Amino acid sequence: MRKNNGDHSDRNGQDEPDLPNDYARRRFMQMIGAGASLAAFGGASGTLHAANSIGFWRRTSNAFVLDPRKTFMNIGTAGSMPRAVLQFFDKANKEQARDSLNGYGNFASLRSRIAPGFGVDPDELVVSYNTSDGMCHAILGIPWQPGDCVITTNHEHPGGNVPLQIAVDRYGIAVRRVLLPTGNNQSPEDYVALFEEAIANAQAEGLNVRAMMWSSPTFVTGTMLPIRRLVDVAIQHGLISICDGAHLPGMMAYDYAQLGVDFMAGAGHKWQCGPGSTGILIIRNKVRDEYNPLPLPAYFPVVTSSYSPTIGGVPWTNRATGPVATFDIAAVIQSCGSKHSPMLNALGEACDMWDEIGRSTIQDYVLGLANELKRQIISRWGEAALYSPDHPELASALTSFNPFFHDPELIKNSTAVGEFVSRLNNEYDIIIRNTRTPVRTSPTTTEDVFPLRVSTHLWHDMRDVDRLVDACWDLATRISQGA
């Protein structure tokens, strides 16, 4: 059985993270650390470089509750709740419970704390379930009309797929979907092409095309598709944009007022380190010219105890046309009976430590080692092994790739991929997952592969970058000699 080589005793701070020394790592050091301005656990707050600052990220790591006899590279499927955020939980169930309190209330201070956080005001943002929760509150609350189209891709995840579906058997909505590259041979400007494409062969057929919705990063690559760029072939057409952004919250530190998107779901639970049933979703709820000078869409909430036909007077149809919001709607669909408010606010604190890092300093951390990841990859494997680009406008923190370098073809096989993140696990104590893939053949046709999907976060450093790059290594060369 090979296990990881050395223990996790740094986890604890007993040793000092290894510093990058070639070109490479001096780069990605360079990227995530020049200049930053952090914020130390704690409360005290000072500039560090984060090359010289082994203390910051080692109570980085330290705020985390993780197991140290394994390396956690899944955070795709899900987080951890910091130390602190678990005090909280605690702390605030048990007040809940002594004092029979309620959960009722559209969480109004919450929602003001932590919307700056995501570029947006607290009437735009809703702390929702999850992910599929946001989706469905999203796409289930336009009204749509027979014959209406929606172009999406042929990646999403079932939280966007099944509303969609939904939609389709309810109200005869139509579904086109764009056929996603895969691979490092990749530009934003394919993306748009793709879409408009879609939108013009959609329109061909005689049918209303409506909304846009794609998933940036992608569940199944970690492929970022370019929001802001989607956003303006949305705009330029006149058509609703729904993000499935599930992967965003906690990973990137977007500004959503200016992505310009209608609808975003992502989830608290993942990136964010919020507990389970979390999520954050995003409603543009004015018009910034500068941004998305469409009219808000007409929409209906789907689940709410607080609707009513007007909204302080206002008729709920008579939504912004300007930068002022008419109502606050993010309220509406806030305030569905009796919520668990330990949980919503346990989000709120992991927000709060997020913000207090810096949500740019963790972008530029998980992205780097994604970097690394990637470049690793091409430098063992070859770049075809990658289905993930490199490109800094569609890379994430999750990345894909084939490990099968003595018989890439085993890639199609899900039984031997499953096997190999099985025994990743089982003998080298390092979790991750694989996705199901699409692969583009043609203009019109896919296959499927199975590859690795690996996430790189805050709890990570450049060692278990190398330890997960020579662990798959070895474990395929084993494969490959029958052991």
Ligand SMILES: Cc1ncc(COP(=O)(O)O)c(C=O)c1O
Given for the second form:
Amino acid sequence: MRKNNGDHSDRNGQDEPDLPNDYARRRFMQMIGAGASLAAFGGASGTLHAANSIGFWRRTSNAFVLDPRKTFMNIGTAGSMPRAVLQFFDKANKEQARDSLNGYGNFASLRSRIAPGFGVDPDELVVSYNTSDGMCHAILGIPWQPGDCVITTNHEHPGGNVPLQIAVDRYGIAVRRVLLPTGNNQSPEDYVALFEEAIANAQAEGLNVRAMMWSSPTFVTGTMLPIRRLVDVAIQHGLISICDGAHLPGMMAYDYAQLGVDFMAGAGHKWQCGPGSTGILIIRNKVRDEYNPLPLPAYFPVVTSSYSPTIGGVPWTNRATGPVATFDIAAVIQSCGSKHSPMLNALGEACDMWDEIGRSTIQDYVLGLANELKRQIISRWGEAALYSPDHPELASALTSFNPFFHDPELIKNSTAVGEFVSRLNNEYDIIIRNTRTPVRTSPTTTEDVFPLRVSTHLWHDMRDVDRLVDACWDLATRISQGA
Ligand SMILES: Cc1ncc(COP(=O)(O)O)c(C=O)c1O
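Having seen the form predicted on its own, could you give me the form predicted together with this ligand?
All chains and molecules follow, beginning with the one already shown.
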């Protein structure tokens, strides 16, 4: 194992901590029998095959260390490291301590290893600490001017809202919010129209609209705002595009170069099942005309120990104007003092597994389960109970719904919903959560409801979906009877 020399001046990443061997990853792939068993999931019918394959991950239960007495369906809050990632992490931690290693460097080889899985080059990917960290990097690195305006939505998470508020207070920017639709009667075009309208309204107010910021999917209803379409809106108006993609890494097989978004901040510790305190931050660092011909936005890193006015002789402000990067922006953001390299490299292990299984296979599988869940919700509770759309372009593996068939108004009562979530855990051993969701009551007003939110992931199969639906129905029935 190569040791660090502690010199973190090399922005080309020659000085980063090395990795323990890939034993654990190979073990994982052996354990799940990747290859033979996964071949069955490939192809255009992957969703159907994968979601119908009872016990795909049950057969491989050894891959995760989840408590078998519980069914964990809140990946939207926290994932779970596979056993092999834990083994890697443990081994790397011990090596770190034994050899008194440091975590200086820009993790170039780690970034090179995982960037292709996200469709970008290593200079466009930072292993961040989490989504919130990535959103702070993105939003607070932009040199805002008073009167600038960001168009966002009313379904954003504090991870994005908080840095936005700092920019309001510190730089005098304005924020205007689109009121998002909920339920199963919506189309991707609706989102384009809503953002277009909000941009026009802000401009009519005299504001200098500079950016769009949105979540794909939203944490409240799991609605996948259509990234490519919204980037097209941004391009049309010359705007910076910032996507809170907390749930994207590990759930969706997106190619971020093709999506053309300027910034995407996601979690490594949710669907990607890396350690806590890991995230994926994508920063557009070259101009690919076919995907986003806009100039790269002006940007200054806010948390780094390797910034200098020129990078390899190139002034920091000389960002690329074509398909070749002028400097490695991700390296500068990545390199910030001594980091916990076992943790970042353990995320790399999780990413390797996902890449080997196939990110599209995983996407098909988790969306297939969510699709089945939505189908069952509609058939038991009726379409009005569903807050997440099942339109293929708007769907994610987060599903949100109202379980109270006898008294749908109870969904407005946060205490009643909170008790439902606790009872589902205590009496049925199923872990989910609920969210505060503003629902549009008119084009300009909303009312809060508190639907359940269910995450379907790799360690679930159809039986878990059936069990969840039966449990929710049973509990709602008992509540209706006063039990
Ligand atoms: C949409 C969204 N953004 C940001 C966050 C914050 O995520 P993190 O803990 O990775 O910072 C979450 C967490 O659930 C989220 O759902």
